[in-house]
Amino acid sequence: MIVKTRIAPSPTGSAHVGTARGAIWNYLYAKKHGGVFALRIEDTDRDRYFPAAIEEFKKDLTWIGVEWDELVPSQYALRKRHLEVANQLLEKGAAYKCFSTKEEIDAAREKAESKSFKFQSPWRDADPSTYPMDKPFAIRLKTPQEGVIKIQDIIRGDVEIPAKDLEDLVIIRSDGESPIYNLTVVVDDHDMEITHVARGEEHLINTFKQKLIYDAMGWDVPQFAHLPLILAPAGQSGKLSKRHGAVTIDYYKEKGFLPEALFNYLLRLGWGHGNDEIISKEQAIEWFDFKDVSKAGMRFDLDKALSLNAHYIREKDDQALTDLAAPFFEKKIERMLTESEKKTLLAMMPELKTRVKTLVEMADLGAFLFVTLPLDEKAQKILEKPIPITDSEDKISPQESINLLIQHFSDFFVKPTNSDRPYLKWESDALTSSFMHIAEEMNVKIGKLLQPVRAKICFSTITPPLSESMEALGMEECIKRLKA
């Protein structure tokens, strides 16, 4: 048997993190066994059908590192096949035509006044000779009225429910041409030769209904695995949903997550391998198995996801990270980076990447390298606060200390025009030495000296190392900012 798994999203927008996790696990299981992973677009709900969403979903999967071997681009296009199977079920006597109207069903439900109401169609055992002429009908599957329906689940073991808990399942709507999900998914999984159906535990009740169709058609039943829910963050209730925010892959792309970080986080959200936190795709293919997946739902923890993303940012090659980060900087400064500026970003990458958890944070932290920004509130206050002289009650204004620093730069870093006097290269080590020298001359603490310099150079109090930042900016730009 060739193992074959699938993911079957509805085309409604960017991939939900729960769907992405299901795709990751199905992909890994297929690859572990040398099998096939398929992507099928379930687009039978035409009211929620957005063609652009199909491409968006495919981009999300590709971005996160999940590649499919087979693509079924439209379930809706296969509806004739679904109708064919429904008619075969009629011929087998496993299904029947139901002429009950919506009004009649609603009236029966209202009369029953029960939340557990199961509609019992008067047409289940009707003689076909009594069928009304030219009246629309739905096709219903005959559900056993006694015994239990049992499924085998890789994660949960044997699970069963009393057959009487299910009403006769509608498989074709009364328009005669609209197959219902529980029929279409069975037909497609059978025709695609899917061997393992792994999907969210909310589908468990559907699986009992679908097994009846497999049995009625005499088809092999795939192995099922009902995956635990992803729960809302701590302090919030229920399944992770749009009301909690931050639930789509697109959100994490825009926030500057690395795909391998999100892959790693979702991979471990309900599955693990000992105490291993950092797991590569290759390791995951080797280690993953549905039988090791937790039965219990797992809470989504954004802080853990950010911590993992920070790790992958730190470990990323500087050039590759520069290429990934450039678009975030360009969005921040509202223009394209020049080739020279990209080289500056590459030079500063070792300092930037150790201080951020996302690429958005990196762009916020490093934007001063490419544009003049308004001073943040703390930086502004520093420029208004006099610097105390050590062992004295005297103070010096921030601008006065900066003026002395500018003069020092002119004396020691500018190449003289009519002299062979040596001068210092504008490099971080030389700048650090100069700061120490000036602080000693002025008899001020070096930290107090650098605070206003940092404010004027970087427009903030939270920055990469000052000397490295000034080296990257160049002397001309630094003096310009210090004088401003």
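By rigid core we mean the largest C-alpha set that fits within 1.5 Å across both forms. What you are looking at is a predicted structure, and each value in this text was computed from that prediction instead of being measured. Positions refer to the first chain, counted from 1. First, how it differs from the form predicted in complex with the RNA.
With the core held fixed between the two forms, D158 has its Cα displaced by under 2 Å. Shown in the overlay between the two forms, fitted on the rigid core, is a CA shift at I180 smaller than 2 Å. Fitting the two forms on the rigid core leaves the C-alpha of I389 displaced by at least 2 angstroms between the two forms.
Having seen the form predicted alone, can you show the form predicted in complex with the RNA?
Chain only, nothing else included.
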């Protein structure tokens, strides 16, 4: 039998990292076994149906590198089939018509005050001859009143629950036609011939209910794997949710994460393979197995995800990275980059990429290459701080030292108009040697000499190497900034 897994989201917008991780694992498991990975959109709840959200979800999945082999674009479209199964369950006596209204049930629930209240429908064993005429009814599944329901889970082993703890679940709403989740999943998973159902642990209880439907229909039960949940950040309780922020794929995409970094991080969150940390998709396909997934819930560690992202940024080819980074720079400087500026960015990429953890950080670090910026606080201070002369009590003011530097630049780098005197090209190596030469001449430490220059050129004390930056900017712009 061919392995077939699926991810079955009910999209409400950008994919939750937990859903994305579930998709990754399911995808890997299918690929590992040469099987099929399916995407099924669970849109049976029409009150929460947003087509745009579905598109966004698909985009997120694609971005992170998960491709589906099969698509069920709308579970809602399958409702006739769901109803048909519900009627079969009715015929088999595994389900019954329940004429109790939602209001009656809610009232009973309220009155009970116990959270563990189970609604006992008076219609469960009612004689059909007593059914009211022209009254709407829901269809409920008859759960056994004694014994246990048992399931096998790849991750957790055998799990069982007393049957009496389960309420007779509604499978068709009292509108007489709308199927409910626990019915639709079973029918679709069966019809699609899903062999492995791996979903969040929050579904564990549902699985017992669903087992009842499989059994009543005489269908084979798939293999189950209930995946541990990603928990709220340390100090906060509960599972990770929207209110903790930073939970959607879209968030990380906009923050400047590389898809392979987030893929790697999510892959490793709850699963490991020896001491391996950096794992490619191909390697993951070979190594991943649900049985190695940890059982306990875990916390999302942004620092680790960032460090992985920094790693993948460093590994990435400069040209590809430039293409990826360009939009982040454009957002930062609030205009498009020209072709020549893109070349500048490419040239600076080796210096930029070892210094950042995200593409947003890269745009912050490299923006000075394309626009002038207000000096940051520390840069401001540097320009006020005199430079000590080595082996002396004397000091030289930053502006004075910069003026001297400008003078030297015109000696070294400017082509003389009426002379054959040699001059240097404005390139990083030449700039570096000239800095060393000037520092020696002025009898100051090179680091001290360069700090104010760095401030004027890059507007910050934290920058890529100065010589490279100045080459990228060109002599004219550098002189202009130094004189400003």
